[in-house]
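Just the one chain here, the form predicted on its own, laid out as structure tokens.
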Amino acid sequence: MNRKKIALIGGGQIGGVLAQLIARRQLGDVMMYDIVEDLPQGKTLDIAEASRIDGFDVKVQGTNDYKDIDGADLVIITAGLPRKPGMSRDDLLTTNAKIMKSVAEGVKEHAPDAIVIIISNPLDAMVTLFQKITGFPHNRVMGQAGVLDSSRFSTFIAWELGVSVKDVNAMVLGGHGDTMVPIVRYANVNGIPVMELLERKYGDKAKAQEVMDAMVQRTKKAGGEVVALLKTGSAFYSPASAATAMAEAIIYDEKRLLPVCAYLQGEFGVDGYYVGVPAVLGATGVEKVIDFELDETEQAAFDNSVNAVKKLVADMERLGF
């Protein structure tokens, strides 16, 4: 059998549930790389010999070598220090900027006709680096992002109005940080708008409203709610499964339409950046990014999402990256 070869770039808390994710959907065959020696071997060991317990046949292996990441089809990157308490993604630029030009031009050398997920933080500059260095096409470098934060949100609404989660939709824009812009109205419960379902049980307008604030606020929040409570680390089991939903639409050619980080050329009136917008995934990567008509609110508020991307990139830049 002809399996996809998916490569993990670091072995920390997210890649570890990546590779079990992967293997327990059967997506291919997983190859862990991290540069701490015997990490990712333990890791996958440990997780291999479970494959008669969860039903896979893939392979699941470590490295501390790019070489063995030869000819991935695949490649998702969560190298970089993880956010601590009072740190904003922003904090990690420096640092995870330099981890990410190692990792560049490895995958360069080793996997150059791979698609890309990125999920290292700040991740719209993380993105943006990535394909400045190896120059892979636009359509196959993407960040995640867009799939956690509207999967925060709609778990969220679905807590505060009793529903299942399986039956709200609701989708969170922009860039990966406190300006991120949930799209409050176009969610839904099965087509039924969140707004309306709230006014009916308050019975106010203005307490709905109120409500949806805060889950806005709680969205816009909810990775660093997650580190404050954790204290010696971020977020993984989410951002793990966002990016397994991800990578199950690019190795199926499912078309979905998801929330990523994808390269902007005039949509939503941007050019030239790595900015959160709903696109079609599919075995080619981004295939089309959905441009859709903002109201003067929510295109407001992208604006200002889109412009702390641009100074995220400056500073990258101004920092020599």
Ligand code: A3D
Contents of the next structure:
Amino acid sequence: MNRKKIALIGGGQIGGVLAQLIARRQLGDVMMYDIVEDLPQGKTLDIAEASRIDGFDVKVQGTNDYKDIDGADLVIITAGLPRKPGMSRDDLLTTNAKIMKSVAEGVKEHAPDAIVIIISNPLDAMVTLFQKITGFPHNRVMGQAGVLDSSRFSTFIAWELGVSVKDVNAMVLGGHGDTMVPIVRYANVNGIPVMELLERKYGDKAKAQEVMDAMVQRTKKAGGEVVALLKTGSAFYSPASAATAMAEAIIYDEKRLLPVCAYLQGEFGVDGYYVGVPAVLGATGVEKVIDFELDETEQAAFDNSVNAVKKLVADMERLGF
Ligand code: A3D
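Mind giving me the form predicted together with the named molecule, seeing as the form predicted on its own was just shown?
Every chain and every other molecule in the complex is listed next, the one we just looked at coming first.
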């Protein structure tokens, strides 16, 4: 079997961690592209020189020329500015849309058959724009947000309950912004509802709800919490881990059910927009969106989040993209 070729567009903070994670897991040969001269070459050389120590045997290379991503099977895009303290993801729209336009043109020309995972913010709008420019089938274009947001939510639940995070399942749906929707009703620890565990811990329904509400709020603001601490950029280890999990699901045709930014055609009452929903990821990309019934409050929160995505997409179109 030929090794897969994985192109990373953007060799910044997330791109660097992605290259290292992909190499260590030997998911495929890595080709990192960036516009900054020598940056991707330097980062990948540094990573490749650890191959003897880490025990991986795949190629890890860098380039400033789109020609070198020719024939990539998988493309992961992180090109674009990250947030600074006080900024919302939406504040990045104009700058990152310009960048995404050039990236989409490069990928369309050189990796026309690739499956594409986008991480650049504002996420839902960038995925929409990339698909519009390339015309790639919707199943081959998706965004990473929900895997990370869900991992953040699960981590807070594990800390609160004093259990291993490995046993926590919790999902965050909707757009990747302040309106994202952590699904509390289905959050569980090895099948036991988190709300029941909180009620037992505190012996009081109201207190349990208060603790859950605080975790939901922290999840929604988790990206901003990291930005405020780092001061010079946004989270990069965890987004890279999240996209690596998606890449692995695709490369090994795992059929994992993960929350991803996928194109909706009627599911959850939405038609023609990219939003975060549970989907099956396999060899052909997004193989199926898993629609399930939301209760009234969840649906209202989801609709509100979808409206925020629609507004962002409309703003982007008004800007001429
Ligand atoms: P950063 O370290 O600045 O890296 C971005 C890289 O993109 C830099 O190396 C730039 O040189 C490069 N770049 C700029 N323009 C182009 C271009 N036209 N073509 C190719 N490369 C270009 O940022 P980062 O890695 O920390 O973050 C990257 C993006 O991910 C930002 O937009 C963040 O907002 C976003 N992000 C998303 C999440 C999600 O969960 C969705 C989480 C964290 C960050």
